[in-house]
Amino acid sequence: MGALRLILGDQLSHNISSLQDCALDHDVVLMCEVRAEATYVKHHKKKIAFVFSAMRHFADELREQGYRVDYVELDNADNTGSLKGEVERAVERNNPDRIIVTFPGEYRVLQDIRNWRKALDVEVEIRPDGRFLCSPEEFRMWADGRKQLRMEFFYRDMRRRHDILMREGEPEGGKWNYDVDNRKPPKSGLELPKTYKAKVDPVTREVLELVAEQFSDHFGDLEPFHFAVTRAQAVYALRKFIDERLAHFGDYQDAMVEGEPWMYHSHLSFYLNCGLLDPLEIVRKTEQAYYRGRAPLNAVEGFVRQIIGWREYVRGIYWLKMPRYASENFLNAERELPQLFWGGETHMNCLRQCIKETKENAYAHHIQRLMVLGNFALLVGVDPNQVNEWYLIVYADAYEWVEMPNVSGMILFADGGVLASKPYAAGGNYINNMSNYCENCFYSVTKKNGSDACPFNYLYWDFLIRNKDKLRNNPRLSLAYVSVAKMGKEKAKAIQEDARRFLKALDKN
């Protein structure tokens, strides 16, 4: 018998390493929908439907290409509900001489796979995941000996290594980073194109019915469902982004508008992170748009940085620092996740908008995740474990390798500065500058204290006061702590009293 080639739900790429050199007449491809992977955290209903539907479509494509596919659906009567259990049953059915699998995206899955050889008495070959441009080993070499692991320097190395937006060894346009041009607030009259919406075919409809029946107690709206679930659909979504959104992506990538969840963002992370799209493919097509005069450099560079810079960087941090990274809590945050994150009542319009859109779409763009939802969790001191679990649950593009460094490092500063040079804490003025959320809010963003003041305003200063011993020596917070030092006792007392009142009410809801 040949090899049993396991394809995981986030490895839906025809050039995945576990399919390379596959002998169509001897080898078997195993794919399985297992309850444990859908419920180890209670994933958003739309996320489960997206992954299962994409898996089923991918299996059909493999069959059309001549692969022998052993596919186990969730409601199969013999389904054990666990990945190991289904691999064990597949070994019994197919009697392979070895199991071949591509390096997984989560530490817990890797640890499980490493135990299979002994538990199943069969050789297990773990192959590198070539969909990423920097392997964990290469990132470790880059990090070795560095006092600070800053993304900007990693990003520049990636640009050079892959010759992306480079001209005669120098960055296109003379600068590496055009972020200064990418922080425009939303202006009135923006004509936002509609996001890509795929039609629901019979395969997806069957999955939607399955998810509605099996996961009815999970968070989120299942329908309307319009994710791309095939490679062809994902490629079309990429083309629509380049044609309709890329030119304005840079200008408004930090902007937020009430009732407009998609803005000028690409919405491609769903497909990139599960394998339907390849990172270098996206980057090259985006780069071509610049050279053909279809998009300005600030937009293209900003988008490229998210993919070959930030995305590759956070994966490197994850594999470099796990498993210890999962338990980091530098600020000793212990508050329970507030009920408002699950749709509970709140008078804060920015939070209400972002959580509503997360519930509906299993998506929020990066500024909503960082500077509204994340900023709030940071300021009130929510336990990092609970925040990590929430982000992993609610977003359809979330896998632990990308979610945890963004949450523990970027959002919560729980790693003490491994990833970010300072906590991304901000008061209400930032949200007011970058959105129109404050226009329809119960609270006044211009007021600093009192029951009708924007909570972000006093929570920000309370956060700095509360964490003074750990943060006051951070050079990027020096000006903020000069302000704290100059703050009179009465002002500091008013801030802390407002914060205590707000947090007490928050804990009751």
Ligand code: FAD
Given for the second form:
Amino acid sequence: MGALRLILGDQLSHNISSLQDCALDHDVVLMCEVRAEATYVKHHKKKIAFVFSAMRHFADELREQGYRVDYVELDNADNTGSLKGEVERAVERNNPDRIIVTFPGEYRVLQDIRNWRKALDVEVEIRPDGRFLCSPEEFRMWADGRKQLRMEFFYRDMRRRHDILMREGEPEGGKWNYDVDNRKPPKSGLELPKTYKAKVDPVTREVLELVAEQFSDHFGDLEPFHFAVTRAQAVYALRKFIDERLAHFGDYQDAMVEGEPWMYHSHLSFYLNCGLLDPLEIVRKTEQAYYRGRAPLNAVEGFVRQIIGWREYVRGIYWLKMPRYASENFLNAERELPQLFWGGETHMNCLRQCIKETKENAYAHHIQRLMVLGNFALLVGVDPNQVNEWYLIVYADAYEWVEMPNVSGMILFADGGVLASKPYAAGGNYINNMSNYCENCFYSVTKKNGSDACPFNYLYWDFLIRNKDKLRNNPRLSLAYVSVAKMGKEKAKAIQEDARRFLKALDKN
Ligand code: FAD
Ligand code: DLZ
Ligand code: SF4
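Could you switch over to the form predicted in complex with the named molecule, since the one displayed so far is the form predicted alone?
Then the entire complex follows, led off by the chain already shown.
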């Protein structure tokens, strides 16, 4: 035969580089469900079901197009359980002259693939992943010689390079960034559009049964299951977002409402990251919505920035900084991940709601991940390895290239400021302004000290005091440290005592 073309679970794109120039009569496409990928961290049940079902549907589509697909299901009696083991068996079955694979999304998988040539005694061609707007090499060139790698400047370059929301060389509307018009607090009585709920077909039903049986000890609710699992469904979800949500995306981007997990976000990250949607396709369609007067510039620019700015930038940072990035721990945080992250009891309503929704949906929107869950992990000083593992497990859009920079860089400041210019630390006031969680909380958000005070309030100051040596020279924290310096001894003592009491109870649970 010809080449063996391996497609991984997050490479479900018909135009993926590993399928280009495929000889339909000679080459074989290999796809395999393997236990190692589902358990190297114990992924959320819904995430495993999503990936497996999307893989099976993709394989069916390839077959319909005439590809010869060698698909190994998880419960195949001969399944070795690892990518390498399945590639080895496929090499024996098909005797290919080479293996072709697209550059993977995780460093550990890249290292594994790089060893196959020697271990399996067959040529391995790793092709660039053309589904991103900026390659790791281009990002390296952009980063080279810069003192600081700030997203905003990267984003402007991407806008220029790909001519997105540009008018005669200038940004549309005259400004690069319209965030001053965004991020309104939630209004009461918001009439949110219904979320897209795909129907469970027989392929997905079979996968759900498999996951229920094989991964019952994993975190998360398997059903109800509503993810899109085909490109056609994902394209429909994109259209629904543009028609029903995009116009308000900017306004309520940071707002959190109890019982409303989806807000005006797009819920497209699952589909983008596994390849069912393409970033430029999404961006061009949202751009059109602006030019046709269907969504305002603040919403469209804000949304486009997330995709061609943040998403591409975090991938650039990941490949620039790995493998060292995985062990960064600038603040020497060592606390064990508290049980409440797995649904353990807590009186903190904001955390309880965000974790409940994460468990149900394998999704939380950005500000829940950043300013509630992430802020808490930062303030109490959880070990970055454990926080990374948790985020990689619980979200259906999580692959290390995108998860790790957000966790180690954005929320934990574990990289010492490569990604963010200061830690995103905040007291309860921020959460109260941007949500209605505090209305139903055991704690009082206005109280600064005492057993019924909002823990974020004293944990914030305790964090600054505890990390003074590492953070006080950060110019963006100078005002906060002026307040720490002005704080009387009694106040500082009360804060530290409250924090000690809270952390002791947290560690016991
Ligand atoms: P929307 O709010 O509708 O945003 C549109 C798109 O922009 C997203 O689909 C996503 O592709 C992109 N985007 C927005 N913010 C970011 C960002 N910071 N980094 C990368 N892409 C971004 N996103 C993931 O895709 N996978 C992850 O594992 C992941 N882990 C995160 C962990 C933490 C601690 C934080 C703070 C953020 C994380 N994000 C991650 C980024 C962001 O929270 C999600 O992309 C977003 O919540 C997905 O929901 P959505 O599609 O409704 O996004
Ligand atoms: C996430 C995931 C899961 C749960 N299972 C598989 C699998 O069985 N087979 C596969 O090819 N890919 C899977 N994936 C996606 C991979 O983990 C992903 O391709 C790598 O992490 C590289 O990004
Ligand atoms: Fe969260 Fe504090 Fe508000 Fe309670 S009072 S919901 S702990 S911010």
